[in-house]
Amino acid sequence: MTTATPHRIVVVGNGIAGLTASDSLRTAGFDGELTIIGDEYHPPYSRPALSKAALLDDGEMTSHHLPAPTHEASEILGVSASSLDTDNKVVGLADGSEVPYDALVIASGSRARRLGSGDAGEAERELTLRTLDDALVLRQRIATQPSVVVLGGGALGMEIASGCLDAGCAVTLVSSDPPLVRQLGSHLSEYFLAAARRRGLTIATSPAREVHHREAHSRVVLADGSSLEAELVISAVGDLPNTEWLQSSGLLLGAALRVDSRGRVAPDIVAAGDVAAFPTARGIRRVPLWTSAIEQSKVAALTLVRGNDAPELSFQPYFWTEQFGLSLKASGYLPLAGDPEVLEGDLREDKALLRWSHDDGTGTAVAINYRIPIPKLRRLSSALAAAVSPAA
């Protein structure tokens, strides 16, 4: 079954999901009016680079740059979507204007969650790292080597802590669980935590409850009654999908924007990226990762052009992080339980290719400081596949 190709397509979101959807629409042959709405003035950039190389780029920050878009869309930048009228097919903008559409791509992404209230005064003192502007502010702040408290022991929190240490800051990371255990499991959590401590990271294992800002310092109050003083507090405590503008649209199920296996929310509306919850082998969930957004967006764009003739999403998780002198790439579902099968190398030498097998017959392959193309890592992630040399 095919679908009539729309004349006007509007893409809400100018991150990697919106960019990929727009480029994919053109590649699929869509030659109608294409409009992109973005709440930032910046062109699309690599968000993963912001917590890695971008914090420490020498001179002008460039590691976040992406190739120039090829979609030749009209762009409305620096203004966010504020409402959606699905009956009249109109996107309302925060400046009061409206943008009509025949078909719509929702790629409005997510924003950083804060521990504090998020008012303007606190935002200046409790930093987050989500946008390019956030990264520019943080680079400037850590250049003077302040004392730092990082809230959150996930991958982002650990990457920020690593970058601050490399900049010469004294850093304490607050995490209610062992850092990275929820993302990677205990085996790799212990490994990364040992590397972090060798580099000088201090860990506080009681959850943060409050943040109080003073003139020169901030105080983080922990659940055990103790407190930490620092010149800079950085929150990395998760994200929130940008769905508020959809509240009156009738598209949300509770607070979630759910899509089918082709990214559809409605016959003329698709969604992709951090904002969307989609079917995976382990249930319907948001997967706010770079490669996930790219894969979802390609499928969603084809669905607007080809309807049910478009392929369904075949999702295989891919995750990577760089911190404390270690680079990890993982293909397959996380976190990981138990000990791995060692395919190559040795973790004691900080270079290894590992695999975990799961009860459902799948597996997860992990490369630590190991050069291996993503397709080969993905082949290794099958627990039933024979181990092959990365050099083969």
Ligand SMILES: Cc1cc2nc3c(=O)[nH]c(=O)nc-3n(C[C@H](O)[C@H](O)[C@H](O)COP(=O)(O)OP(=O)(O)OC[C@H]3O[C@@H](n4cnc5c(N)ncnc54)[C@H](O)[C@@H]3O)c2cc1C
Second form
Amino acid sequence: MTTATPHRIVVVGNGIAGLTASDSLRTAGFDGELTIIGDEYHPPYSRPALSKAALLDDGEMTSHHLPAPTHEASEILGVSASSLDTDNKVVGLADGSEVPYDALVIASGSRARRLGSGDAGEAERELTLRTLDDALVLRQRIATQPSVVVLGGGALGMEIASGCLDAGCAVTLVSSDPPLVRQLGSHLSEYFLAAARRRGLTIATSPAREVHHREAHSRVVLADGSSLEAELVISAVGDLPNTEWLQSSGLLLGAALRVDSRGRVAPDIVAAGDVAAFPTARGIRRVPLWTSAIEQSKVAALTLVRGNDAPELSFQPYFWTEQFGLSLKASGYLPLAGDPEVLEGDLREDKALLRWSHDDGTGTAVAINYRIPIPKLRRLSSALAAAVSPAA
Amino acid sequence: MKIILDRPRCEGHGLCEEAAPRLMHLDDEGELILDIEDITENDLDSAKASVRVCPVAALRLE
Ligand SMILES: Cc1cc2nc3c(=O)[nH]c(=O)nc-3n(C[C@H](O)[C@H](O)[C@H](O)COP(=O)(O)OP(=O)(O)OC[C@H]3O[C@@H](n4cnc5c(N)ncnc54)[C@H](O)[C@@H]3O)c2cc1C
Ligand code: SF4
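Output the form predicted together with this ligand next; the form predicted alone has already been displayed.
Next comes the full complex, and the chain you just saw is listed first.
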């Protein structure tokens, strides 16, 4: 059975998820009224670029630009959705106005978690990197080459540390675990760490307990009792889903917004991107990554138009990072336990194609400084170890 | 419509190929090759999808 196609679709969130959902609705034939509500003034941009090329662009920053949208939606930008009334099918906005819908796409993404309160004065002292505005501030602040402490040893913290080093700053990275170990496992963590140290990164593996801000310096106290002084503290300690505006909607489980395998929260409501927790082979979880947001959004949009005739999401994790002169692409689930099979190249020469096999029969293929089509990387990750032929 | 590659921007992610395998592919060197540049109605949706998925906006439709 197909559901009746809605006339008015409202999309909350103007990031890659909202944008892809809008494009996909049009591609699927939806020609009704489409409205996008986004609290950032900027047209959609590439967030992954913010911690990579954009930190180092000479002159004007352009690496984050995306092509202009073609979905011809009416856009309400610079104002946030503040409530959702699912009985009357109305989104309430922060300026007091209301936007009615027949069907709704929730794509409000996530925001940077911080250690401090985030009050105006403190936010200036503990920078985070999530938005274009954050990136513009960060670029300006590192231009004078201050000493930097980065809190957080995930991919984002490491990319920021790498960018600050390239900008000429002295950088110490604070991480409770060895950097990247939770994302990539110990084999690759050690490899990236060695590259980072060669480029001059100082690493402190002890959790940060407190950050004290003084006039020109901040002091970071670590759990082992030592402390670090820096002119600039940047934290990259994870993200939190933007679900506050859904508080009284009855859709949340705690702070979590769960969707089914077609992105559905309710019959006329779908969600996609960093905000949504969806069923994966490793349980229901958020996977706050670029291709995850895009894949989810396509399925969710199609579901609004075709109902159960839309295909279910067949999620295949894809992750990449660029830091310390290394580029990594990974297809398959992370982190990676143990040592890999080397399919081609050699990590000691900083160019390799690697594969890990997991207990559940799946695999993860990783390319380091190795240009390879994603479809091929995906094939390598799913192929049986013995049957792998990288030249195929 | 024509699909245009800004080659210096392209980082060889190959996500575009996954979205539109008929229109483009990465060669053995990891260089993106546009197999079809003049986009007809039939290929428009996949062309748009490939432009959208590229995280560095190396592709555009004109
Ligand atoms: C610096 C950085 C580097 C990254 N690097 C990589 C990478 O290398 N590889 C990778 O795969 N992924 C990376 N990611 C993750 C990737 O960028 C995200 O997964 C992706 O952008 C998520 O898109 P989204 O549309 O779901 O959410 P978002 O991009 O967060 O978009 C949501 C939008 O909705 C707006 N919004 C929120 N609440 C409301 C409201 N109530 N009303 C109206 N609007 C609202 C937000 O302001 C935002 O504009 C990176 C992220 C960051 C921050
Ligand atoms: S997705 Fe973009 S960066 Fe990647 S190969 Fe295609 S054009 Fe190049």
